[in-house]
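The chain below stands alone, shown as structure tokens; this is the form predicted on its own.
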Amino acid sequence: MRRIGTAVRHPFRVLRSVLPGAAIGLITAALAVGVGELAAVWSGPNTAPAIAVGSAAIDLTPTPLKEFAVRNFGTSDKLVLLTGIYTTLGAIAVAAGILAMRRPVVGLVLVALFGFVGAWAALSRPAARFGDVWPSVLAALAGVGAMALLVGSAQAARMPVPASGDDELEAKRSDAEALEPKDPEAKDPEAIQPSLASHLPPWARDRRGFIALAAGTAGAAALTGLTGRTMVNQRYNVALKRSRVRIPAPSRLAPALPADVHPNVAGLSSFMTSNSDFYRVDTALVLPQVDPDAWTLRIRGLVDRPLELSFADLLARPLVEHDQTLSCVSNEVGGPYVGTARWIGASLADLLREAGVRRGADQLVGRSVDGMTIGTPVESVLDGRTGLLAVAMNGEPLPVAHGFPCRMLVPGFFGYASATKWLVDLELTTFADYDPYWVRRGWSRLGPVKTASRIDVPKPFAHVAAGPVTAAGVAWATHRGIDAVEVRCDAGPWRLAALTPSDSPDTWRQWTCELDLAAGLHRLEVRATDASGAVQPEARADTFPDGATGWHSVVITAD
């Protein structure tokens, strides 16, 4: 129990006094979110208030916290963020509803602030339009209206009101008095706020009317939310158009994979990573749905002849098939954010030569449809490596999650410096004149892939039979290639692993090493040497600002 002045407040009475306000706040928030979802049918999925706020939150999140999210939640980081946003919104809504029962203006202002924050977040996006604010504005108006009606009905029905610190009279009211039926037409100035209740119909001025009004508002919230989300998914889903895309046969095929490019070792990663298993790390809370029929790519900036291509124009160009391992700068030592795929696309270097790169242009900035910017050295695009405007991945049109209808790929760089997804714009500029998205957040201006290796088999903490044991894994140094992989056990001498034949310098190589382990606990370590002779360093470094370093190790038990 809690004492207020000379009165004793029972916990049940305190809880009962805040429940109506908490319910009003949650119902109001649900309706606001639902109306915002419905309005986003016309302005686009990224303009729904929660999505807009989440996208702005990603941009404002400090780099260490972003890395923590990627490291601990992986591809579920966006789900965790949205869950946090909705949980925070729910908590604020509960507080607003409770406050509104005593101070209606305060509650209504909090609801209006929800709309203001959503509108600001929508306008903060790089590709924002003024119309993007409407889902948040309409959501706030719906929320303010719903809260005014529900609070007015609750007060007219003499629902319990939360006590303030000096409200001794309220503290002394008995449960029986609080539950006593009241005349809905009564004009008790301490219980009724005429500005909120005077326009309510008679049926909404008692407890039954309040419950009916609350239930109806909750139903409207569910209806608008589900309808809005369903219509957004239908209107902006490009799955059908993607299924109709036919990728022309490449004019230049990738070499056939060597027959023994993948050792037959259970648990070893596939040489080619399937589209469904390929990692995804980006900032898009909602996958951009880009209509290939309306898609265009501009090539502009420091060029002699600006170009604009449609998707049909891009498919009509000579296409190149190329195998490439792609890795993320957020990949920790031994981490999963690396994969190999067979890509098909138009030559990026050929397009830049057609546009005519002007002297002094040293940075190629790719822009995504959602405003993401990624910068790549121009000299690396034009030095003979196979940079692509990719339209296909592993024999099918790019999955939406991996950039449909077009993404950029330049071997030798981490994805944050070479692999713009949902690409719509290429600008030739200079590093001195423009900092792309990740550079503005402290990451290295250049992002060359570091020499790395990983033990796939045995798994960490595995139990294996004592005696002969096969260790296996992958190593990569994209565009340089791997020349050697070494393995050691319990800090003993390094042993050369058996490497599979190289597909190309742009793909990883798989390795195996036969060990003879005595019973007990063992620590296995691996290191790679790339084709330039550089050995993977032992010193551990974090992923920020230019990629992790260190030897991968696993601890296992031989029984």
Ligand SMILES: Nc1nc2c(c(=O)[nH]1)N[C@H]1C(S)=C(S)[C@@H](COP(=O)(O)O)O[C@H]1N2
Contents of the next structure:
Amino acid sequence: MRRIGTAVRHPFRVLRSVLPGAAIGLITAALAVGVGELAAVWSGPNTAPAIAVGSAAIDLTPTPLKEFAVRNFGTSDKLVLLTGIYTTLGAIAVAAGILAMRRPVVGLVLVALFGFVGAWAALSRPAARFGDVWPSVLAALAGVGAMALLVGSAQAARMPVPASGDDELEAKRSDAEALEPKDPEAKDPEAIQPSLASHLPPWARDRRGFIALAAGTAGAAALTGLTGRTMVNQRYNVALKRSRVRIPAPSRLAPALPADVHPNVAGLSSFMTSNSDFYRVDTALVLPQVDPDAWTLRIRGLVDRPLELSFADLLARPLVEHDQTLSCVSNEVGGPYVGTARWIGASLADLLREAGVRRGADQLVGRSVDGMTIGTPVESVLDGRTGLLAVAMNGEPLPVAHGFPCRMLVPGFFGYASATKWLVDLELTTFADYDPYWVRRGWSRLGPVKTASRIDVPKPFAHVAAGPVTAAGVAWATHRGIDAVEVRCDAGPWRLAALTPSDSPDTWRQWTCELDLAAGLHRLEVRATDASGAVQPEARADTFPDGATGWHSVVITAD
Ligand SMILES: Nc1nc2c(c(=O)[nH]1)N[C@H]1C(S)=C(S)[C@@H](COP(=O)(O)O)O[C@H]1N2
Ligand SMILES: [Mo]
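Moving on from the form predicted on its own, kindly provide the form predicted together with the named molecule as a structure.
Shown next: the complete complex, the earlier chain at its head.
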């Protein structure tokens, strides 16, 4: 067996023989990424090859895998994805570099292939323009150039070359070549090497020259990458414009919060969730930076009078202040994807009436600048509830992560069915004619919030002193409102919890319950009753396709 010859080679020598190729691969990839980021300064952050590929991956990820990611990585799922992309890129780059030392053409084709993947990913974005391929194309060109240069120099310098793993193939190939008359134009991979090297200046043809070239390319990678990133962050950063936005005083204020809306229990979620604590769920790998001065909102489709508003137009409308709890369909029983804020915005219903909704239009589809589509029943928007084109959250312009400059909110529906962030387009259509983003991925067309309750205190597996113990938590049935919360211990009788006064049916309520616990292990359970009298069901359902059900429970020890 010929392969044994390779296997018994001294491991250090094997390592030495692949090292130059591996370094060439990594440096080439780094330069490609850097050039891609620099080019993205012109075409936008989402067009940088790694970001484009990541965004495409998010859209292509099958729902179960996405649920897994949300469950296990939570809000850091994007960091995990990007880390995965860079790691994969690095591994393939190393392989391409090692291959290129023996067969430059194969390495170069691999680099070019990556350019194609990046370009395809950029074009697959919903708001893509043809120019979005440039970062990937330029990245691939830079990569091909760098690889050819470095491989040429390494070979001229007689750097170690990995042994071919496939000596049989080699043998067959030379047999075939012996039979066929040689085409003088044909570029045999081995024959390219001298020609690659012969284009190099003499100084680049030795070991020192190779190291200088490699270091120079790595430096260029760092320079283009850092410059690109800094310029992208500056050019596409709306923080300054956001800080200059002044939200006019609302013409309708939210009622003052009831005095004892915040029970004084350590560890219990506060009634209002601060912007920095508010959960974030979206598909945006890079936060959309929407310039409020350039922003417009179209209202179109099945309307009598299509409208287009600027941000100034929106702010000039009568503004409404409204407290609303927002929650995510992907929130597990007891999960963190829920929060309450004081929002300010223009009435969505008023705007739809101005546009004149045509008969038959039963679905309102919000579209975001990054192509998210979210559908809400028109009937619900027009039934008197306070749906908003929100511009402020807890006393400041919407944070960029929560949809600056404008998002939709319709109390009673999960975010995926009502709360388009970075909103730019409202289309009146029908459920029969159009499936929005998540519906296409199998989620329910309608996403009414399910009645939910959560134990915040004590925490799971907490140790508490035996005797009197205060349990506390939150419950929500957005837009229906919460009428009662019950707690039980060790499957004993249900006990009514004390509820804080209701701020609005659109917000959650905090509850507390005094328990008397004997020493030992205990299981606490909670369930809520909404204002229609429906008790939260015990049966556990998965978040897919229309939201989790079941009672939240915690196991604790009283000592
Ligand atoms: N443009 C855009 N809007 C979006 C989403 C998104 O991915 N993109 N996610 C929706 C979902 S699933 C939820 S739960 C809410 C979350 O809003 P938040 O991040 O402000 O809490 O936004 C909704 N609006
Ligand atoms: Mo969501």
